[in-house]
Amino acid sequence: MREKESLKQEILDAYQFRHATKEFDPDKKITDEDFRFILETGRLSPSSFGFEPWRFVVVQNTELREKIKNSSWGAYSKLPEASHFVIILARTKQDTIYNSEYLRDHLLNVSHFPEEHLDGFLSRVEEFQRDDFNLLDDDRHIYDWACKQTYLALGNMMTAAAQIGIDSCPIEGFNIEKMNQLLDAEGLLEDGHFGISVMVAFGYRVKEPRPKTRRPFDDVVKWVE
């Protein structure tokens, strides 16, 4: 076994190397290997009550790959150079209100949870979602709720793909509405289950990025005690 210094190294020398890449090599190309572990490591991911709000779909198709490069601004320069290209997805209020059909099979069917104490559990997200966090105000706040959680999976998977040499660019630079219609016209947002939460695109870099920046410490650190 490693010793913990040694992978705690290892783990801050991926983060330094993490950059968000502009320009990906077109000619190196990510192994089916390594990028279903990238995967593997989102779907590992922690979400709120376990619930999952999320799919990953792998773009790449070219001719939708150059619908999205000429809908979104953000992705314009990594696409078709990105080796791959991910499009987060996040389930809506259809799935992640307290009493949707999708929540009650994944506690059942997936987390196995206990049928005789299920609706007392779902009683206990309603009071989550419509007193503690104030979710059901509108359809967006809920989504919005599900699309956070998505950002814990996009996380670890560019950190998962650092560690093992690979670049990434988190993308939000899209007009939300547009890029659910071109989706949704593709047949991947399921009548209205899922919407957009973020891009990712993952490749190699053409160039070494600036040095990396960040605030002190000190500075973004604030102990209570």
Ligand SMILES: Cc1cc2nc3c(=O)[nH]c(=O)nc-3n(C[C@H](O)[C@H](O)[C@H](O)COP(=O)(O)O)c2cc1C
Contents of the next structure:
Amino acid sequence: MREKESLKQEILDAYQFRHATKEFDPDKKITDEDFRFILETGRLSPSSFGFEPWRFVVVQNTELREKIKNSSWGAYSKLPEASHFVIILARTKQDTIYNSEYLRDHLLNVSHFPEEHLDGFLSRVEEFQRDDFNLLDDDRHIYDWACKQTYLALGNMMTAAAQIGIDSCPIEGFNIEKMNQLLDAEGLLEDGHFGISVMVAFGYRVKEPRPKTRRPFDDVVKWVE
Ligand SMILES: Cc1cc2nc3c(=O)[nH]c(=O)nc-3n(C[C@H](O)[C@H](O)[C@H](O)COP(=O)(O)O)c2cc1C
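What would you give as the form predicted together with the named molecule, now that the form predicted alone is on the page?
Next comes the full complex, this chain leading.
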């Protein structure tokens, strides 16, 4: 019992430790092993139907970092100092629509879905995409749906990092269209199969953050009994 209590405290301590780090120490680098651990928690993250509509692009190239820095007001002070910088891409409609080649291949070869049930399952996915979530009437809707999944990986990676004492900052401070143009020119969007979702910098803080502010527990939690 005491073990569980101390584990809970350890997890909460990590949530308190994590903050959107504004300035990273340029002299402190995350080890390869630790960074792989962080990426692994992204890879193991859940996604709707298990489609894993993401790619984690780790940008360690100084020139590309400089270009991103100049196109992203939210990343400006984090680059080039952050130890590791990740662009999280989301798969676009051509891969996430119910009848895409990507989904068929993913379900058969990654999820090991029984082939005889595949078409029935994909019909359910079509119904979900068309009627339940209205994802098919606008390309942006289905793209945003994939982006939503990537934020689960983002959250998990930042929390896992915090649990081993590594800082991070999520970054949405950029123009989507311009950033996609930049990444496309770098050949990172694979002929329109991917688009940018969000970015995240990892490293070690230079100074302590100001105390965390959050709305009170009873304000954000509502019980219906
Ligand atoms: C999706 C997302 C995007 C964000 N984008 C930026 C950003 O571009 N630049 C930045 O400095 N902080 C960014 N933040 C950090 C938030 O401002 C920060 O998480 C929030 O104020 C709560 O503070 P805390 O994370 O330090 O507890 C972002 C946070 C999230 C979740």
